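A lone chain, given as structure tokens: the form predicted alone.
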Amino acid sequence: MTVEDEEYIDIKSKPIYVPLEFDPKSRWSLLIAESEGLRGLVDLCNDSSAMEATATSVMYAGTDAEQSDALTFFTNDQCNLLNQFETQDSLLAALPQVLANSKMGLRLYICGSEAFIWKVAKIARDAGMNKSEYNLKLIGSKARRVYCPHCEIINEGVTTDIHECQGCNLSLVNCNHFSREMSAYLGYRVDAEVHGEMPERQELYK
């Protein structure tokens, strides 16, 4: 099988990403984003008149033009907390302690490179949330993080179907398989079968 046909088969543990909507249900709402994913942040907000902002708090990291949009739209009419960060990096380690101090009846709403929302998603089911409690959007980046069976470390920001292991070395290919308990996709062996025997590297994702 190639990596082109794999294409057509249907892949059920890949994720598929629906609009965010918020849930009438909730008592409160995190709002979670990064870089490009304020678009579905402001989006949210604008198509959801039901929620209120005294029951709203965002986390939020990007560039200080991107930060500055963020401060234009997030007023204390919008929500009752916004929290910016420089980096990616120090928005993840900052959650679990946002978790942590949570009330019941939080519903998380996620923006942002596929990377990024799964990682957001693994906190939160460490935190022990589960699926129906947070929502997930891809905006930006379709970069994957692809898991590898040999080494079992995970490759970050992998852009096409063929990429060598950052741990062992080996080309893997970069299928459609998905870990939601890892937030990464499954690489394997491309020359498992015939060993030297390489495909041509095509660029899939940016």
Given for the second form:
Amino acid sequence: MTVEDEEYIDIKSKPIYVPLEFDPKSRWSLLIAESEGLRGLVDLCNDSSAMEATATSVMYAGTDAEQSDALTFFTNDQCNLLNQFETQDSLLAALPQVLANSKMGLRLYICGSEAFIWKVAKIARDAGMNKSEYNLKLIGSKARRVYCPHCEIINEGVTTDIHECQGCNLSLVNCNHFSREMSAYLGYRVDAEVHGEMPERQELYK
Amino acid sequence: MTAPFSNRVKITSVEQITPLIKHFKFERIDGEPFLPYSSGSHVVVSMKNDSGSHKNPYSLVGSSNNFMQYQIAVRLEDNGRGGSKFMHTQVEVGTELEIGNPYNLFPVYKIARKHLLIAGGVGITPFMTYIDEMDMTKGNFELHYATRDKSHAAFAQNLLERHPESIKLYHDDHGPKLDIEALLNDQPLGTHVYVCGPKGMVDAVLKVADKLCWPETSIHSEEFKAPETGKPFTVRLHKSQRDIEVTEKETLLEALEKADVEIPYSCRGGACGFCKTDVVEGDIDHRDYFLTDEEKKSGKCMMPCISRVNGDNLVLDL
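Could you please show the structure of the form predicted in complex with the partner chain, as a counterpart to the form predicted alone just displayed?
Zooming out: every chain and molecule, the one shown earlier first.
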């Protein structure tokens, strides 16, 4: 199969993103973003006045300089919802405890790169939330996390259809099969049938 | 799938455990093990006596590890159609009965971080196997169990001894009452609620959970709805060109079975969907939980185990 063929195959596990909307059936909202994803949260709050009433906190991974307008939005005189983290990893490390202290009726709104939003979704699922309780919006990098079934590591930041696995050095083609459990796409050896036969690599997932 | 009645069983123990509930244990007559089953499963017990035949679903209450024995607990229903009365007055040690294979419409959701169990009266029965499972998996659970008074709280002593911290009893006659709203208001993220009991309790839990924004997928209920009586009517079978009378006390499914029309079934309470039957003509009085509102409106199908017809004109595609 060539990479182009994938366009014509309906892969059910490939994420499809719907516009982010406030869920009126919610008691509390936890807003989570990294980098430019913060703008998505501002838009969401501007679209729905009810959102602000339910929002408990905005967890943001990124620097002040990057998103100063959006940051001002969440840190005005009336309230300061912002809980800022220097890195994505520190946000992801703090989230499980936040969820463990939360009650039924909470909804998550998650904005950011594809890799980030699915890492957050995985933490939400591990906290017992189901997909109707969290909402994802992809803003920013589409770079993929790719799982290598040959050496069982996950490659971060893959932007091309074919890449060399950081674990076993095999050339992997990444396909649209997406694992919500691993928050990663599946890759597999591109020249498995005829060793050394390599299609040309293209940059697809910036 | 045809009617899953395959086990001839013999009663090995009968115990009156509350003023209204009897606890039955039975084993297969051929001495073979039963099928294993998952927590929350029920079986349909088939009874035959002079006044006709009954097929009633009952939750399994014994240990799911004991393959040689099944156990059920039956509440005597004064206004029932006779099945529970038969179990209470005609069944003793040595009585032979027929039972179906277990079927589960009320399973434990293993992804839940906490299981909140709410039982009313005989609604405790499906939770007996739940609590066995919680023991085995060290599951995080709470059971809130309401009965009219202490003497009516079946299995309560046993449960309290095993889980004094996780089980709360409520009695109508004294002490604090179960406050569903306060209970659901303060549950940790990842909780699933399961309710089994009288219609009023089930409806209240569903309503409060919805109001407090619990997602539908975290709310589970089981109400063994016994079929209600209705006006007698005649059903015409379109394909086989037969007319069958349905009496006041009979369900449509029972009347069809009596006339040797085989319809697959399991719960006989309008919940499982097995007996869904195509309708050619008729103004259906839908009483089930299974069909969607759209299906009910279309008038093209019905659940003969529990639903009837308005008026006297019903033609089924059988």
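On a predicted model such as this, the values are computed, not experimentally measured, just so you know. C-alpha atoms forming the largest set that superposes within 1.5 Å between two forms make up the rigid core. Positions refer to the first chain, counted from 1.
Relative to the superposed core, E52 undergoes a Cα shift of 2 Å or more between the two forms.
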